[in-house]
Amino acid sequence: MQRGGFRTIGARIVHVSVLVVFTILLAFPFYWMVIATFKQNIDLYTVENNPFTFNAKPTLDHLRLLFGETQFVRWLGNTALVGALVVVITLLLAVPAAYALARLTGRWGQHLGIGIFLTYLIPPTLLFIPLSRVVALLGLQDTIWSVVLVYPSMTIPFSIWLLMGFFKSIPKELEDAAMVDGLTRFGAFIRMVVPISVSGILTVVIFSFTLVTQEFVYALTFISPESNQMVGVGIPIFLVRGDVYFWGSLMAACLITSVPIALLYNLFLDRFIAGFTVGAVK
């Protein structure tokens, strides 16, 4: 009995030491964010001072820089319109085209559900100079309803192929027990599949939605001005002036805009996981 005692404090220790290692590591990007946010250009660039503490009065300096002299507002505007409108077309094409692949089209649907994924492992950098090609045939040149129409390239195969294997777990008798009952299929697919789904299909607003905030490459080439910008373009270029970094206004908005994706991912954690393993975690 001691013996196993001894065992069971000796796991929960190394247990609890693990849990808090990773999250002072997790914790200390939002902690440096948060010095570094109020800190004044003096003490940030000072060697001798300890960057880790405050060695001088806290200052909103840097968040008057962010707010007042550049657009960061409406690039957050920008970003949150873009991010819901790409959600909502990525969920009205990927859903269904899912349902098809995976209920409808024999063994050949899996074939063509890889296919449809393949396209999403194709390097951006390949594609900007064609879809630039197509966006300037449509009259969509620095607005941003260029990226509204390009991101969905991106976010759909990936979460077609997700979907596919979420419902492919569904057992198709709760489907047909469902029609027994007088539903038609669409019925069927939205009672009974949907509601059971939720799992993956908040993976899928999750991916779609940080895809939005955080891709660069088609965001710089299709929108120049700055009041169009998306937010993870506007701030390194209107915060990066040649050599001078605005680090402290740099890291304000770096702040603004994680702690919000990290509280989602927090929220929504199981269910996310569960979307990723084919509801295998409950």
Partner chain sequence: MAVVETRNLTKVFKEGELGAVNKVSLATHEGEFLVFLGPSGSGKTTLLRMIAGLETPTSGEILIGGQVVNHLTPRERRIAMVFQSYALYPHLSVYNNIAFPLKAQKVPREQHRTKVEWAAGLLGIGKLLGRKPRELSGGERQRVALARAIVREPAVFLLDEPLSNLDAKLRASAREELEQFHKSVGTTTIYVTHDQVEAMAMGDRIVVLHQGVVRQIGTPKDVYEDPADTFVATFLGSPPMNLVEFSDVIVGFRPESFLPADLLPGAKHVRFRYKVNYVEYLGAERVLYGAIEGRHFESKEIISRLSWTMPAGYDAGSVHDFSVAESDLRFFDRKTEKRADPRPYPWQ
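Because the structure is a prediction, the values reported are computed rather than measured. Residue numbers count along the first chain shown, from 1. We call the rigid core the largest set of C-alpha positions that still match within 1.5 Å between the two forms. What changes on going to the form predicted together with its partner chain:
- For residue 29, a C-alpha deviation of 2 angstroms or more is recorded between the two forms after rigid-core alignment.
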The other form holds:
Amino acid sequence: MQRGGFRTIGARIVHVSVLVVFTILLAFPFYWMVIATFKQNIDLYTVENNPFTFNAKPTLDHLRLLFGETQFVRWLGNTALVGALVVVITLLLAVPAAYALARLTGRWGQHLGIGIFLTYLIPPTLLFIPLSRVVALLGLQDTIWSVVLVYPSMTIPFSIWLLMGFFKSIPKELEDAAMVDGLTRFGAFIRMVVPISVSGILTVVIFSFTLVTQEFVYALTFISPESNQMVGVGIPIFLVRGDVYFWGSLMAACLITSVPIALLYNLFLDRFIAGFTVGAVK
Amino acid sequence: MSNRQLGAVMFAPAVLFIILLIGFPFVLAVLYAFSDARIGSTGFHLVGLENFRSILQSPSFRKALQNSIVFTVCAQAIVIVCSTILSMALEKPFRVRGLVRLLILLPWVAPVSLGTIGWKWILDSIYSVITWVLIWLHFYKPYSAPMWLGEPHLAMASVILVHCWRLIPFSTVIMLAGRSAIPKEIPEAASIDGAGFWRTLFHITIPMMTPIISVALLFGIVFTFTDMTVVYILTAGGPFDSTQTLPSLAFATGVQGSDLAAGAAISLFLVPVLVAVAYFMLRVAHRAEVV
Amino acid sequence: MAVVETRNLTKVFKEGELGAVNKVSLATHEGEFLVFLGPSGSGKTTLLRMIAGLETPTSGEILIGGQVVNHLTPRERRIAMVFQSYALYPHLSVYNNIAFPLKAQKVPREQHRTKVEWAAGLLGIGKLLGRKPRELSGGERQRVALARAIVREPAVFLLDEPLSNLDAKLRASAREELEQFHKSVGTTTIYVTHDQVEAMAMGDRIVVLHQGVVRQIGTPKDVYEDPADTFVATFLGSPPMNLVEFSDVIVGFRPESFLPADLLPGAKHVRFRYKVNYVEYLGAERVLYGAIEGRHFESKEIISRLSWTMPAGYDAGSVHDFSVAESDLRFFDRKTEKRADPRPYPWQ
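Alright, leaving the form predicted on its own aside, put up the form predicted together with its partner chain.
Now the full complex is given, and it begins with the chain already shown.
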């Protein structure tokens, strides 16, 4: 009895310490961003100061600098605009394609679906060199339109895959009923399948949008003017002047950008995971 | 219009888009790799294996190839062990599980470049919090602590650390999904049959999770092997090319150095790994479907 | 209202394989309640879906109201269908579910409310119009599905196992409601089921299907009392008809007509020595499993069904004289398994 009790207590201690250690390790950089955001420079850049506490009064200077004297807001705007456009393009192309592969094309639709899923594995670092030429030839270099064009090639494959799963889970009888009730096959898709799949479509919206905010390589390669940058490149590249890092503002910018994206992504995480597991989890 | 025709009309635009923006550039990348294309000059000539010959002889390429492999292997080994442990700890519900899950997930869901810049601050040459703690603990005297990103081995370790930090959450949630798919009766039956914690873990749980662990591993390999963001922001390949990887070298050569052909040739060395991953991914998908 | 007719209707899913439906020719009567009955895989649902236009026939013709409709899409066939799962649109309220066919068929908007209310009133779901399908019970869902089917006054109703998702108790009352409903609207109805009780209780006529082929079409009385072949004989009735092989014929008799000999006075009948092996006590009746002794039927399992009014004493292990009235014997050809003419009883 005692031994069992000891063992359960021991197991609890192990359990709790695993969680605590991992949580601290994984979340620490974000905690550190919060601290840096509100520390005065004199506090931040004094080596002897205990970095965990505020040795001088907290300040909003870094935020003022970030919003007042950098292009941060502009980058946020660019990213939001690109994100919205990429979402629209992704939906227009991926929703019908996913429906076709899930319902209309029979068995080879399934194979083509897996093939399309595999293209999601192709990284930007393989294609950024030829694409930089394509973008230049199209005259899109240094504009946000370059990434508006290229990002859907990253979002569409995975979105098709996610949506195929959603559409397959809709009972076929619903579409049959809609057709008997007076719709064409395409009408049933638009008026029945799409409204029912709202949550799947929303998942694709969030996935595409967060991917746009997270992408780095294409934006770095295609766009050089500071004012046309995306937030993911602007912060780490342009908030650094020469060798001078404005750490306070830099961390503030990271924090302000990351947290909303993280919260959004977290809401839909389980759906993304269902897509990632390629049916290895049923 | 038959279902088949309608289907073709509905998926053609997406497939066309994918061909134009993935298939065509890929062909172009291969073409460049066998040519003398440079930024600034239009047109190019095919030069056969010339690019491959010269990059294979370059020490920085060999170092980059070696780094890519070392980073991927080390990071994935750590990630798989850690995320297996973490997923076990997160499996049973507890009071603040939702919050803990969000905190643990932050590294994955936040933009990579921004998380990495956070680490750059943590690993700063002068104001690093790690340095401060080590001095406070009297491991080092003030101003004598190592520069985390300034010494080759420490810089490599730092890159691996950031990759682990970023991928442990991803791997953990995938494994959580896999664990929750194991019917509860199976570990229960094992415990009634007399299996203890470790036996259940190694003979029941882990074997049953092999497909899901391989999915996490395959994605992890792609994300580390092809990544350039972490290296580019953290060390920009330095010091002295000691942390250069294939993608970052391709970027330095092809974009910053204007040598499109060599850059494209370097990138192509990613392809064998991607093909292998795709092959194993198909096997997992196939097996999942048969079962 | 209209008559549905099929001519040599065939559906082959995979080339080279046996058809799911093979050369089915049948015709409903005006306003009839026709049941397609068969085990799973018999092709009954495929047949129904071809009539609905949801599957394309491989060959043959479908006629609705005397017009060939093969080339028409489902929406052009003036049919309504109730699906096994009811297929209620989960994102629409009950009102909008019922109004959906009107919208889809571009019925003028002013008429929607009156028509929906009429259909809902007919099925007693007027109070549910604001709800979403997930807030309804199984029985309520069925009624919504029926209301959606009736609202645009279709020429033909198609029902695909609409009761199979209900629990046993609800199923009985839903069956009754469905019958009442059919009587009140009088629309030609085709009803698919694998449940012989439903088929017997509701059908004006039953089409028995097996492996894509029509085995028999007839009233419930016809198919039960005069099965066209041994498949129909054993598929209908629970427990099934006893079949006894003898030279070139198979002789069949229902368990309820195989009774203790002393209870069958007068009429001409055939006598057997019956050894009871096992008794199932089912309350209102007892089912005896046993074998006929002597003659040529040794060891063949024969079932008898005794109502509770009959005397006790037919316990396992006991042997009795049982008999069947001659008029209750059915004969089938041993080779074709089709119905054969009555003949003298050579074993006598």
